[in-house]
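Shown next as structure tokens: one chain only, the form predicted on its own.
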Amino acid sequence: MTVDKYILDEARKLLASRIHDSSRRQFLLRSLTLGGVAMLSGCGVSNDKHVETALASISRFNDQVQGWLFDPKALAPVYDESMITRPFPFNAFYGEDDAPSVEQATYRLEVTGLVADKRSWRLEELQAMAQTDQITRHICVEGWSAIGRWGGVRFSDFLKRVGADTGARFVGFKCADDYYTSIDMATALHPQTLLALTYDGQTLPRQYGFPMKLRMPTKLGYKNPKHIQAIFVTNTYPGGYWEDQGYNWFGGS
């Protein structure tokens, strides 16, 4: 039996009673990552092309499986103000200096796709809008993590005044930094992900993802887009700048 086949059977087994108990769901959680591959085949990993199939067979399954398990009510945990991280840490593909400038006077987001509304918005259409605010963990897959106060509009309110179709399958985002990415529509229909304008009672700053950014705290930091200047809705699976180079799609944090 090859690996990527041993690994699937195992983990559907692991499957086969919902997961309704507590210690083998996080056993799930543990065996569908890439130490995971190792554990379960009784292999370690290489380069073999075998090993390669299995890790991408394993990595759509986790997909999958996040999928499955998400709680759509289940809040990420929220802090008080004095545990917010100072100086909050710049993250993203290319240096702090190389981050994009975006004009304020002529930004448009464009939204496109399975929503009934799609003309651009302009940035004060969006700060116009009832806004929220939450003090919440940003976790890095590199393994740091920052706590950071994040102001906005609430995506799914965002959503449903451009019609949406919420029972499609995912909603894209490209950036003006070339960087693109996709969420599930249960995430982005969650309480707690935000069309962020602000950070720690500021206009969002240029280094931070000015003029938007997507930020989910039940998501890892690669899948919150920044610089965002496209919101697509669509049945078609999309894709992401870190996912289409092996990083899981799901995320979950």
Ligand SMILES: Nc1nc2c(c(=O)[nH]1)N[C@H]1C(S)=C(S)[C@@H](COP(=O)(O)O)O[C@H]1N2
Given for the second form:
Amino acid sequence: MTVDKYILDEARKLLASRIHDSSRRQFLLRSLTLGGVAMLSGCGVSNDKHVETALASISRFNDQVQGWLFDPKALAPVYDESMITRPFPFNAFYGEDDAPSVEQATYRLEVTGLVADKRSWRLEELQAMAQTDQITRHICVEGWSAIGRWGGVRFSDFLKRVGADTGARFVGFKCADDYYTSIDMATALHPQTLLALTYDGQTLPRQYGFPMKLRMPTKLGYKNPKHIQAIFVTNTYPGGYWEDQGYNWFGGS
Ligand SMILES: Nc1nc2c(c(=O)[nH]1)N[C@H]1C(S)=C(S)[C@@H](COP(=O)(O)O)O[C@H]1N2
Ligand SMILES: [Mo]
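Switching conditions: you have the form predicted on its own, so give me the form predicted together with the ligand.
After this comes the whole thing, all chains and molecules, with the earlier chain placed first.
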């Protein structure tokens, strides 16, 4: 099979799996061309025949499709308190004992990039903002999911407070353990996206991301950064720890 045909086949499979309305799906599948995939992925797929380029094109095409299909108002399911998974599973690129210990007294959240107010934040200042909580399902690509209750500041409130340019494309995160990731602005502004400070009514425990994590029930586990130290708003693609190793960047759940 040629690389061109492979790219088109893979792109068709992705479209077929992501679009549930059958007439819309049929239309898009019929009208999809290699040029269309190349344009959407930003890769010159028809000139460069390398397999890596092909895979990168498909992944970026997938990001674009998920971006279009993301409904900024559709809510992820919420669950009853009795359905919370206890104990909640831990996951990171290291073992539980190696999760970072962040000191609240010296902790400062750095906020940079396309924001009007680049002042750093103390944890107490975030705790003083309006808080909300929700019980949602966390889905990890490693094959498990679990229901938990997270509380904190609606991320859209935080972005408004710092005067973020909400027309920018990305919000990036740097963590205390060298993890990093980035998300699309539509998801950053989604009503269920929380800058989570608590877990099950208690201060977020060390291994689950103290002092804060971004909790997004519309995205897979690896897109939810724990131990956030810096947040930045940008139009330059920031990538992520797993994303730069081939995981799909949009990472919708
Ligand atoms: N800082 C940081 N955040 C991270 C990770 C990590 O290794 N470091 N792992 C991610 C992955 S793959 C998952 S499934 C979840 C696990 O979160 P939990 O320990 O609260 O279950 O954190 C995500 N966020
Ligand atoms: Mo994960």
